[in-house]
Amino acid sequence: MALEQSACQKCESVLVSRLFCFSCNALQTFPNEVDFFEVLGFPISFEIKSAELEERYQQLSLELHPDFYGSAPEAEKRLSESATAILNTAFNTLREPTSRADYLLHLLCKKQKLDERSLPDGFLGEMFFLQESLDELLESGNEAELSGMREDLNGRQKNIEADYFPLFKKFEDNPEDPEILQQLQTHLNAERYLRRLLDRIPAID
């Protein structure tokens, strides 16, 4: 989906980010709503080259940063902080493939309800009974079995994150089909129940 550019509130070039315009250097004011693709620059879109996105954050972050507006007049400051807030939630959100998919599926799924408890066949069963084994090695302490849960339960989440960018290309050939928004939906749900079970594994040092 492609960025709907805006015009820099002073100069009237054409913003890279809805923050900031790179062209006048002025702080630009944005609305409570504004999207996390917008505040960074990039077509919303779950396909983002992590450097180039690494890239903007830092640019941004530069110009945003509050210690650059100490001598700034106190409504210019405020915006820098609020500006540089949502660029931080903006970046942890975007830069992650789960909460990424997570956050553009809240985004073009406002008009369809989901089942945020849908699960595939079979999945539910399969994480009792690793929860019990996972139990059960917690108990006894065996650090290279729980070495080993940890690296089969990474596999899989890695497994379900390997699906996101598929479905949401397919969902960009067949924006009327809500069966794949569900779909992703259901990935999430999923890779939620691994993350409880991966965040119950201890460090091992």
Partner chain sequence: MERIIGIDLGTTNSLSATVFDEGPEVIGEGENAVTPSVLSRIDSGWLVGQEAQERRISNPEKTVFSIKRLMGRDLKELGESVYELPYQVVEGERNLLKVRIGESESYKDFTPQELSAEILKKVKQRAEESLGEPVEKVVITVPAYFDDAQRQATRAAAQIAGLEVARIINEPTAAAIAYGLDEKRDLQKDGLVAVYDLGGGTFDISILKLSGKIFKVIATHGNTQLGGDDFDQAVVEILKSRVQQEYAEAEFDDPESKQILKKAAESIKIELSLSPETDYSLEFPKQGKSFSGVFKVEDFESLIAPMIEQTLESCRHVLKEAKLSTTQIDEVVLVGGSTVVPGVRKKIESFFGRSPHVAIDPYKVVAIGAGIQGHLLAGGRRDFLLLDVIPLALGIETLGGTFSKIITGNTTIPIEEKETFTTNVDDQTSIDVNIFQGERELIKDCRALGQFKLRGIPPMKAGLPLVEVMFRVDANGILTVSAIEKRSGKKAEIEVIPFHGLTQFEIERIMEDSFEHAIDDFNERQLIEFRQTAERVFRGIEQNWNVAESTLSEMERDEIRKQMEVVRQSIKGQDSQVLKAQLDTLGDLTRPLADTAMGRSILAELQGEVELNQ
The other form holds:
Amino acid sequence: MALEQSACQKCESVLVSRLFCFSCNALQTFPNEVDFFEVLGFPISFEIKSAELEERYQQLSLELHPDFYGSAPEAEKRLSESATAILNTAFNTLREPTSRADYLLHLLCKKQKLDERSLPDGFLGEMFFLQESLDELLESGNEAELSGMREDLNGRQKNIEADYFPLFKKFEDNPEDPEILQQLQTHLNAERYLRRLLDRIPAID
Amino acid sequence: MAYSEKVIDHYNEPRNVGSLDKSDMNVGTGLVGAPECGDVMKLQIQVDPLTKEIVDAKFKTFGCGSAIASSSLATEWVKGKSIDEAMTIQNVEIVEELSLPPVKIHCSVLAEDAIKAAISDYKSRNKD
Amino acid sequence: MERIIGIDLGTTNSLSATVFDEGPEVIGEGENAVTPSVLSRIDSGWLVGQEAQERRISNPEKTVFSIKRLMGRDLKELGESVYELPYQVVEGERNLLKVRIGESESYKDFTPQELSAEILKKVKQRAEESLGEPVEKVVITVPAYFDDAQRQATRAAAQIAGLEVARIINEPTAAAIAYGLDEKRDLQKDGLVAVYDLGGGTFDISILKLSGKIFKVIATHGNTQLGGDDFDQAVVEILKSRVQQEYAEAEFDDPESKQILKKAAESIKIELSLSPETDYSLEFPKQGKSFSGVFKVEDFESLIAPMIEQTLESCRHVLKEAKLSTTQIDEVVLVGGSTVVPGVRKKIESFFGRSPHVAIDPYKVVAIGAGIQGHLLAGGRRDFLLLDVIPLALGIETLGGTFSKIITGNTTIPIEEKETFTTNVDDQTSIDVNIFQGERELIKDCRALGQFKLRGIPPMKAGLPLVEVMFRVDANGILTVSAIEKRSGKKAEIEVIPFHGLTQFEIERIMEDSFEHAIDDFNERQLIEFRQTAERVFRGIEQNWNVAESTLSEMERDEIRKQMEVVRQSIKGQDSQVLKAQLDTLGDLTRPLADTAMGRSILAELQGEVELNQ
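I have the form predicted alone already, so could you send the form predicted in complex with its partner chain?
In what comes next, the whole complex appears, and the chain from above leads the way.
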């Protein structure tokens, strides 16, 4: 999906990031609901190379950070602080596949109403069962079985993550198909139940 | 935020934790989840086949304090009510009773859904 | 360009540093660079630093040390350790700790913020004298694991000392800057660095990722109540039990005995860093008892082993947070005075499986890093950037005493998060929100930072108002909040009641007070300082008299003796300026002595001291 390019508020050059103009080094004022792809200057797509994302984050940090506005006027100082805050949030959101998928899904389905509680058939019952088994394992302190459970859950989490990319790709090719986004929502919902279980398993060295 | 004694009590000593016999024809089971946080809640009711009154209720919740207190309160409230009366319990009543903050409103929704799911399970098993 | 100096406000010692033309370095030379973080009460003010250090045994209940451990804490959190202090600590309103000085009738209470401010004033004064220019803006370092209350307390201390805080940075991060930007060292430009920082009273472990110009903290963990002080205390306990074996009835609860034991423990610790065993002798003049013995390094190491294990537990925790194993760490950097203890160093080496970097003096490295950061903030350079994290999650109290996180721990700062609140009853116009910081699930295991009172909410039916509260953590790791009612667009007022800190009003009152007493304090303080200087000059001369005999003429030695007598007379007088002039003359006469190798260390320092106090 093509990114709608904004222009610098000072020199009118095309902006890479909505927060800063690399041509004239001017901080940009930005709306509250600025989207995270625009913040980091990437097209709205699931496909982001993590090395490129990291590099852009560093590049922008080196321009926006309040450390470089120590002697600037108060308004500029404050702008640098809130711009860095949103840059940090945007980077943290887009860096991890699940939070990126979740964020992107909400951007894409602004008009479409999704069933936000959808889950694969029988999934909830299985989660309840796993939670109960986990209670027992935690009580008995069976480390071998606990780490077996963790590996199993980690594996399932990885499988879900691996599906994000092909699903978003499919949606780009068939933007009229409402089922694809619903499928993504189902994946994301399931992932959260798995994460909740994983959070309860203590780490063993 | 100051919470009433009653609320903290529901959290510290939740009522009616446990299970009812799922295979009993007079038992309805509701299993619901909150994808916002991964909470899972099971709520069961035991119905008197003649009066259609809920005579017992049990729950088990894997979730935060608000979810536990919401389901504990829900089991208290449904006991002694007819299944039709229980069907009218709204999540906002739970919110009010427990003074839940907005971030925790979904916990009350979960409890309302669990009651409805348990009743509809009972009804579907006792159609005639 | 304005100058922003760096200050390492330590538990035991405080230092300042800045970037000179030749590069970053601490301000002041030799012992003059270091101000012991000790202060001692005199009639109208405070003696700070070396002068106070010397009164630890003679005036134990009026001499305050390790004040950093009290910053932003309360009695419950400090636990038993507070009763080991020779000075009295009491708790005031809102759990605010105070140090009580004086007898039961005429006591005066001082907050840790005020006391730290006195140390900062001294550091500021010494830096100004050394640099020959006023110092107004500073970067102050704090342990990475300091929470919001402890950071706020540090900032308040600086404010009371009349300093503008350009930035609060974390000690391990400051150390990483000092290493990472030092061209002479061979620290890799890209890689993962673990900074192990064990000071007098606090411990931190931080993992940083260095890539190009960016120093990014990935995760941090620590303990703000663990440090070299605890090593000393463990030694004290052993000494006590040894003395009691000989004198069964011996009691050490008086402030003087506590100080004698503490000082002995400190020197045993230092000696054991150099040799496998050390002799010690304890004199308790009040009890008329003396005791001596031998302390072996094995005994010391087994005493501190559990404490080092605690630090390694933090290391494991932080690696897990960062999803890393020890083999992935490229470099290990040691910071803080307690890392010079060989037993500590050995354990770290075996834990990380590599020898740590110690090229920069672990006592100085934090101040130097802060000085470099000050240079960056002043606009002196922009070729690096430090991205730090908030050490502990911030959140609010929700149902049943549970902690609901709003900003998670180890999030890069600055950061902003919004949260919506509403009312429970019709026409409610205010909401109280309790703010906590920590990583546990229940608020009772987290730290209460304060209460926010949201006021000015337009009257509406219950649940209708939507008050959006913005939690903002700035680059100093300090939280501020603002609120807006979304339906009316009206700004809700926020009143913050800190649970362990000073309100802005209290800070201003303290500042006014200290200004009024400033002139009186100054005269008295100078007199006492010059008297102590004179005592030390005399000691220095006596110790080096053999040098004087071989290098000075009979006439020169006579002149020195005469001048010493003149100074002795003035010590009894009340005129600090006269005393100073005579000390200056003595300094001139003894200069040839100071130039000899043996006398240099003692007398050069003392001459520097006399000049410093001009």
